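Presented as structure tokens, the chain that follows is alone, the form predicted on its own.
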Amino acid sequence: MINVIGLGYIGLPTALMMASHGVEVIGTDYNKELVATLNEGKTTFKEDGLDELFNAAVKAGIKFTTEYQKTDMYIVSVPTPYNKFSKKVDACYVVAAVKEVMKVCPKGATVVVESTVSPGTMDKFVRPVVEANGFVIGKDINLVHAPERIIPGNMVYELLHNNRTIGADDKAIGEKVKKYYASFCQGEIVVTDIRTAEMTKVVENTFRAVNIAFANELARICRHDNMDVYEIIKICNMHPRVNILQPGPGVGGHCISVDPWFLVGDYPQLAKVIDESMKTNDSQPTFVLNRIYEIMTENNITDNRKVGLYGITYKENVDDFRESPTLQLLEAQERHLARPLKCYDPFLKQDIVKNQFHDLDEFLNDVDMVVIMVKHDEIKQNWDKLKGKVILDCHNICPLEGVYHI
């Protein structure tokens, strides 16, 4: 049996998959509240083929609970947040899980840790916690760190499809766990070392952070002489070895947004593209309220309550908002003491922010000036509501005449 630790973004569909795929599995979170709701049968956040995921793991025996087991195996999968001022990982959910799970496992036991960490977290974090409650790593107890690999909006076939990496002390134990993901990863499974499987994971989201701040950083220089980075970026993708990204207005989510941060707070002398990149990325949101307020002067539009922000999510077609674009711009413009600007997004039923509406006819009635921060389906198939607004696309998606850019 499996004891999955921590019922999130990650925790939850690894917890599903396995066991609609026939490993025994128990789901342990300490919020009473998702464990009732997920008792109830009901899934705690929206994703295509979540809910059929679900159903398929009930069938199978699955079961939610708040209490640690002792079994033979944990998989840990906790938020690892970084510290906004040492840019170093904050393992605190990662170290109190390991110290639960001592409490109740056996001799013999192996605990994964799924948890997005920086090289070296398993040595400083894990193992002290391990070897003070006098267990003897790799007699007593087996470390493996399998670091996942998915998206929100396509976490299904993600889990199934993509590669996955397994580090661990002992080959052997590391060819263990490789076979229960196995049971449903159709990608290749590497086994290798925990600091290297540290490593990569984190040089994975960083090379996406690096790529996406240099499209961020074209977008910049070209509405400084006023060129289309959209033209530019079209033709340069012609050559058979450059794929610029997209520009956007900003980073969200809990990978781009903070795995990269990990390297630069260990190596602060060393990561200097990864701090610069960070740094143009974090600031994306900003440069996009300076344009809004550009273009409210441009068009005579003097009071921000007639400004609306399309979508509130860090990506399309998901109901995740963690450090969505969005909220860093109206934390920006707070700061101005600005009245909040008006938000709406379609797949956030709760309020998440002042002035949101729920309703996208009420959102666009009551704004003159419509600003594209998330490129939802529901936008594109309502462009004719969206005629006679400013529009300001930051994401070069809407067809219509007289768009502005970032």
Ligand code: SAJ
Contents of the next structure:
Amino acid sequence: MINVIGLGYIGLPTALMMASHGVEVIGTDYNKELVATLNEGKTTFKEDGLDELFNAAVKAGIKFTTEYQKTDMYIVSVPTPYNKFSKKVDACYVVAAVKEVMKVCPKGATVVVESTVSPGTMDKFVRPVVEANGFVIGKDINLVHAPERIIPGNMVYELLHNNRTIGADDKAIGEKVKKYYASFCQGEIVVTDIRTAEMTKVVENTFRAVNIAFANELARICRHDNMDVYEIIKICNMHPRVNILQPGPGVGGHCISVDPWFLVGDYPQLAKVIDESMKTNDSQPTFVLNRIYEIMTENNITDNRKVGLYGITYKENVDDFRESPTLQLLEAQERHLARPLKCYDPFLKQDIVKNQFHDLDEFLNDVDMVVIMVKHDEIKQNWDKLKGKVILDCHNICPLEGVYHI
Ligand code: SAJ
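Same protein, different condition: the form predicted on its own was shown, now please give the form predicted together with the named molecule.
Let's see the whole complex now, leading with the same chain.
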């Protein structure tokens, strides 16, 4: 039996996937409401195929509880935020979860940490917790780090098809854990050591952050001299060895905008390109804000209340708004004591920000200028409704005439 600890964006789909592939699973989360919702037969966030997977897992007998279970295998999948000042990983949730596991687990148990951690976190924070409980690592308790790679918006598919990495002190334990993941994962599963597994995960997200920063910097250079960055990227990408990403209003989510800071925090004298890239991405919402004021002036729009941001989530077609560029932009605006812009997002039924609309038509009726912050499918089906508006398209998706770009 596997006890999955943390039933959030990663833990829940992982638990469901294993349960629906013949593994006996109990999911544990300290959030009583979340557990109650799951026990009522409802999922806690939207994701393609998640409801079907949930139903299959329930049928197969998955259980949800707030209690930690006595079993021989744990998968810890709790958040790892970063400290905004030190830029280092904050392992407090992982440590708290492992402490709880230590209270109930029998000798011989394997503890797999799935949460993204910076290189060295398992040594620095997790091993001491295990040892403090009188266990000898490798004899009484086995430690494994198996970072996930799934992308919000396509989680279920990617859980099934992505390659994975499993880091273990002992190769045989790594192989044992691999069998559980292989119950559903059709990709290749590489077994390595813990430190390497920690590093690969952070490096993958850093690769993407640096490359998005490059695209954002190109957008700024092109704006400065009135060149078309999209045309330039398109042509460059026809080169057989060039593949530039797309500029945008900033980088959000809980991975690419967070994980690379772990390397900057741990290696401040060495991680220079990464540091600059993260700063570039973090200042992109302010760049967009300046662009909004420029375009307002050009169009004689003098009142903030006539400008609306389309999209609050951190990317298209998901309901996750953590670290989203729209929230970053509103924060920058607040620092300038400006009246907050109007906002709308089809995926958010609850109020997240001030001046938030819940109906596209009402939102559009209320503004003269629309800033496309997120390329949700909904907007692509409603270009007609945007006719006559001043439009700043941060993703180069709008086919209408006279659209502004970043
Ligand atoms: N973005 C751009 N330009 C681009 C691509 C993305 O501005 O060309 C922006 C998006 O709008 C968004 C942000 O970057 O705000 C991140 O979006 P994303 O879709 O690229 O990535 P995430 O954060 O949703 O998921 C990532 C994935 N990592 C990589 O692609 C290396 C996923 O595989 C990881 O599992 C996930 O992070 C994670 O958990 O770490």
